[in-house]
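So this first bit is one chain, no partners, the form predicted on its own, shown in structure tokens.
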Amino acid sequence: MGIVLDLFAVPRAERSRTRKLRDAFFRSYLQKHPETQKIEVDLARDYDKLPAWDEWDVQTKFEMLYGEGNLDEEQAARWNALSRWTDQLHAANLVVVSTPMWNLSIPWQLKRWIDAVVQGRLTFELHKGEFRGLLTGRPVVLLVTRDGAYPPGSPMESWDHQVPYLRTILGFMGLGPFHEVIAEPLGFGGAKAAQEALDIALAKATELGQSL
């Protein structure tokens, strides 16, 4: 039975056109795969569950990542509490991430959890003089939606510091290969332009639910 960790970012429930987008690909994906087991995480519901790097947590990481790896009762209890995190991904076949464009760039809650999950001897180590990721042969499902439009080859393409960026720090962790629906523009072209583009993706997402 394959392992699925749903990872979202979704503040305004069902209102929110990355959660439609969501929808459309679990649908699919659950009626070719029944058997999967679906982890989800609800980052804006459950980021305070999250480590919230005190000078607790930044030293645990920090002896982990440069020291030799000894830890007082507190730093290990914070240490197993982040490890729990990543846990959820070592365990999982497939990785799909559903986010917004917030200001360019992510939500603070997705950031949180990337932050909490890249971490040294858990989902990657430096291997003679080179960072290797740790969650090999895991793909990577990208859901997004941003209000205005980034292609490639475009005069904005350089403002989008979303999507090459989840690219880069999850593929750091080994994550990989990449699939990717991207809804836009959704905000900047008129409601017709946001329906259609939106429609679009809809599509997309639901083909390629069907595909893996």
Ligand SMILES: Cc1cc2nc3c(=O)[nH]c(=O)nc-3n(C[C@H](O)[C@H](O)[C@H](O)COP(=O)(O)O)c2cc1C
Contents of the next structure:
Amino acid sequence: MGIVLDLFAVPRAERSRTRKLRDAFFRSYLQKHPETQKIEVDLARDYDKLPAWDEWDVQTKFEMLYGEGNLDEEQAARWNALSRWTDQLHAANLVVVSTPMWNLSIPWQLKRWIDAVVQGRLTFELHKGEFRGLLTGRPVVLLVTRDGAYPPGSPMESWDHQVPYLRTILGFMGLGPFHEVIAEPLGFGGAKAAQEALDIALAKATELGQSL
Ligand SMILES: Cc1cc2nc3c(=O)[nH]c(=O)nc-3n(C[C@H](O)[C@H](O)[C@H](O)COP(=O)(O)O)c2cc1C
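If the one shown is the form predicted on its own, what is the structure of the form predicted together with this ligand?
Whole complex next, starting from this chain.
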């Protein structure tokens, strides 16, 4: 049975265009793969269950990355809690990330999840000076919205620290290949352009759901 990790950083409810993309993708994907088990991670709701990165967390990370893995009781409990998030990634056959652009990048709730799951021994390893991702064989769907437009080859391309960053950091853990649906411009080009862009992206999300 296929397991899909459905990760979304979407504070708005029915007004959210990102949520509409996510709904369109899953409606289509689940129609084709009705046996799928979906693990939902609602980051706008559950972000405070993720590590906040105080000194204990940083020390634990470094011990597991560079040290022998000797943890005291408190550190072991924290590592254990953190590994439940990475277990979800290991369990998945497909990872779907639904996110708006926030200040040219990603919402901090999604960054907090990334800071939790990018961990030596759990999702990547450092072997003789080389990094190796441990999550290979898991494609990623990126469902992305933004008010501006940052198309390849345009002067705005270099302002996009959202999609290239997600490709890089998720790819660092071995995830991929990437399938992307980018709805843009959803604001700065006016209401008509926004509706057209959203309609095109919804159709693409539906198509992608059928093709995977
Ligand atoms: C805090 C915040 C920061 C944003 N920063 C950007 C930005 O840098 N560039 C951009 O194109 N849109 C930006 N937007 C617009 C959102 O990316 C866009 O409206 C998105 O569709 C919102 O998603 P939603 O409809 O799912 O709520 C920002 C929105 C918010 C709330």
